[in-house]
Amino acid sequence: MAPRIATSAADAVAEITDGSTVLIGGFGNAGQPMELIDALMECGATDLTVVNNNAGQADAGLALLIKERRVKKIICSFPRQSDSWHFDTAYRAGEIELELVPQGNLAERIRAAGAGIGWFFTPTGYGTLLAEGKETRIIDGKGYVLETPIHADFALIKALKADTLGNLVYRKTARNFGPIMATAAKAAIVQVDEVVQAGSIDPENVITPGIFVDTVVELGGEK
């Protein structure tokens, strides 16, 4: 089935409520959808759980959302940098959770939810405080970490080009956790530069199919 063409980012992400969880794509700014999380602030659902690599950056993005005080828990790899003040200020408040993940981590654990895979265990943490509580193992000799998939309501992502069909492709490292988190999430809502018509991308160099993909809004990029 093909894609819903959304008539603008705010139409995209219309269906995103109270409480939901959100996959937000990017590595940093790189490849971050910064309309459809400007258009998820205007939308008004909040206590949402995030699952990004970063906590924000400056006063952009996913930042404003942690700003707003719209987002109840934050999942990721790397959340603090010399700008990322709003996480900070919200955290030191006790006004947002933080479920702190190393980067692979985080990779694998949206992958196997993508994937089917319902846990898998990896070296990363063993024997550090991202251990407590959670199940491990010595499997010839070293030790392991029992870790949980990642799934979400819905995945906010940025591509490049996407055909009629959601078949998407990215621009360079703006692909980052795209690919992964549009097989994560019930639904994945994707902005791209623009709309083709199916059959205009060489099927060698579709990143992801679009059967993974349920909402595309054609917005542009720069020029």
Given for the second form:
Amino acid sequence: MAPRIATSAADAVAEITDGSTVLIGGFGNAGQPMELIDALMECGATDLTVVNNNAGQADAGLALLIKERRVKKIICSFPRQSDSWHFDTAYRAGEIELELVPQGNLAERIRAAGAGIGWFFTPTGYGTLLAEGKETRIIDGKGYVLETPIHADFALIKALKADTLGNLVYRKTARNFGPIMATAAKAAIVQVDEVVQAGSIDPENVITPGIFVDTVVELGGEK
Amino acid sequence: MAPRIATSAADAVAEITDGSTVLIGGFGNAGQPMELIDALMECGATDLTVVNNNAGQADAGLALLIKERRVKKIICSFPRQSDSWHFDTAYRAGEIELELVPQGNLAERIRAAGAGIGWFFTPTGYGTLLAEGKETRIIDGKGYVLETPIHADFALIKALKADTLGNLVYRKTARNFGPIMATAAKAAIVQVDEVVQAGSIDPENVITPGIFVDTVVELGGEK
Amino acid sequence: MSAFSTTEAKLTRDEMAQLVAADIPAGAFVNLGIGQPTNVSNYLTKEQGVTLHTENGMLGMGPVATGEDIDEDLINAGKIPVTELPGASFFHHADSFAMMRGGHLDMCVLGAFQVSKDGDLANWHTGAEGAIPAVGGAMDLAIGAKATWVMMSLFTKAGESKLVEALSYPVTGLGCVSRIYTEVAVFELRDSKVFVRSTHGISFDQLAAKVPVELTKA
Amino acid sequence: MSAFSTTEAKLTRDEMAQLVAADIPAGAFVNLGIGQPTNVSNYLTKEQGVTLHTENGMLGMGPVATGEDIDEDLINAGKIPVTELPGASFFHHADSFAMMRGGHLDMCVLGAFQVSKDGDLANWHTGAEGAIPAVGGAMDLAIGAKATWVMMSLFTKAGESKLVEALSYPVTGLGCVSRIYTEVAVFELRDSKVFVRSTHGISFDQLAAKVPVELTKA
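Return one more block: the form predicted in complex with the partner chain, after the form predicted on its own shown previously.
Starting with the chain above, the whole complex follows.
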């Protein structure tokens, strides 16, 4: 199905309900779907499980969702930053659950969900605190930890362009988690600078095929 | 290390020795590195384990390697074809070992090798003859089979273009196994129509980053 | 679900393909298996906006290529030259099968040797002595898509039903088939029952007498 | 391997970076961790032809961006704006960590809290009561590259050696470190031994007295 072209960021996230698991793209500001996160803030959905590389920074975006206690659990690789004060406060108060995952395992678990892989053995984290309680195996003398896929209800992603069939291209290191998150969510919601006609993206250069994209919202170019 | 630019197909495959495991790209004629396979035939290496989607067709390429009994084992998804007579003969004579793998598991096992994943649980093949003797697990009510990565010594791949740093782009459905095979071999040997200067392929459009490519040979355009 | 219907004549292969095509929901992403299912693409309408996937690395596959459009780098899973439609995309084999295995395709349509009443599929191997096995993407396709439909003749040349209680041929995938199109009937498999949606050139009772599984009129 | 050498003065941080840079083989693919290791890039020469990887999805990373070259879509793992060199490539996070985990990088250079004589690395978590843990790519980097080198000061502020018999801090990766650059010595870990390749502002004997693991002159 060609994606729905939403009229606004608010329209794009309107179906996100309480208790949803939401993958949020971005690494630093690159690829961060800030307008969609703001719209998620506005739409009122709560009890969210959020998957992101970080746990919010300063007083914007994901940090505000955490500040307002809308996130019951966060799955991320790097929560503690100089400006992660809203997470820090919520965490110390025991008001947010943290699942800490090495960044590459986080990416691979998201990829596995999208790719229909059940569990997989990864060497990353073997012998560490983050493997405690997990099944391990020694293969050819090397230790591996069994990890599970991370499935989600929604993904919020920022891409550079979408065509009307939902094919996406990204820009530089803003690509980061977008392509894998699009595959792991029941519904991928994508903000783009520009929507172009089907056929205007070279099929060789499509990064996320439209099959993975459910909703697109065009939010114009440079912020 | 920037890849070695070989002077000929023979030069490109010169390091392949007896007993090597060789991944060979291609699906049908698309992406099949025919000149490299011919050169492998010429170079005399024997006792090979070959990984390809098929087991050779008609009287060319991989079929000839099998005819000459240079392949002790083949790992593939679809050996039996109307013109796979050399494989059929060798197989019926018990002179070639066959490991039959569902095509998606074949691709995923190659990808796992390149990605440093140990073993993984895949739903494909569960409950079938091809899962016999393999560890299985039920996850959320669905059956999965434990599969292993396929590591190789060499990969023979056909791409459209390489730059001098080994970055590759492919053409249409000739992409098929090339990008994953490049990652799973100790040495990826690539035939291309054209070698271009580093910087002439848009970094957004690189399909195989040069880090995976060891040897490139330019064999000109249309055959 | 559609109510039971019947027609006087058996369906031709083209009519079967036409029926399958008409049943595919608008906008679906579909993989058509090699052989008879490929014929379905001839009856998909532009208005349906169905996107075809080929497991050798493409979404947005167009019709079979002819004349100057033939390009050996642009083929389908049956290794037939095809064309690409606007909005197509290419990807490698691992991504292509991830797309399938991850449940992103709405449907695949496959041929079959046998289907069991529980939706188990046999279509890759006769199990005959001395046969060289080949599986290709059959097992991935069977269990990957959200829905797997089968197109087959209902009876073998010896007159035996290919819709069976339990497979006698080697399994391709367990519990994966939800609909079967044959020349004499269309079956829907759900809630552990086999519903007959339509019969063609045969009455429900005649059919029930020839098929060794319990049938229910849809 | 280099024979043992010694210099009069401790190494400055820049000298350490310079030394690491000089030791990186020509043509290597390298990931430089956040913090002190990033400084190594300033001393890599064009002739070395080293390609830098950043785990947020790029090979062929160039120097830090300044002025008009700053682009918020082009950053390194430390979220600092960087530039791209001719022949660069972009890829997504799963591909990027696959590249690392699959052993395709020749080397990564990391900071550390502690390294054990067996090459166990601790650099992600002090284990302190109440500390909020964060791991990022540390565990992937530690075990992914073909070789992992560490840059660290040899002693804590309290004067304790960070090169230890066994880690007291939480593990990042087991048996992964093969070389340690410090301001007073360079260590090579191989064959279950700790070799001292050079000392700086300290004699081998003085060093051996302060470090609680058995040292061997290279």
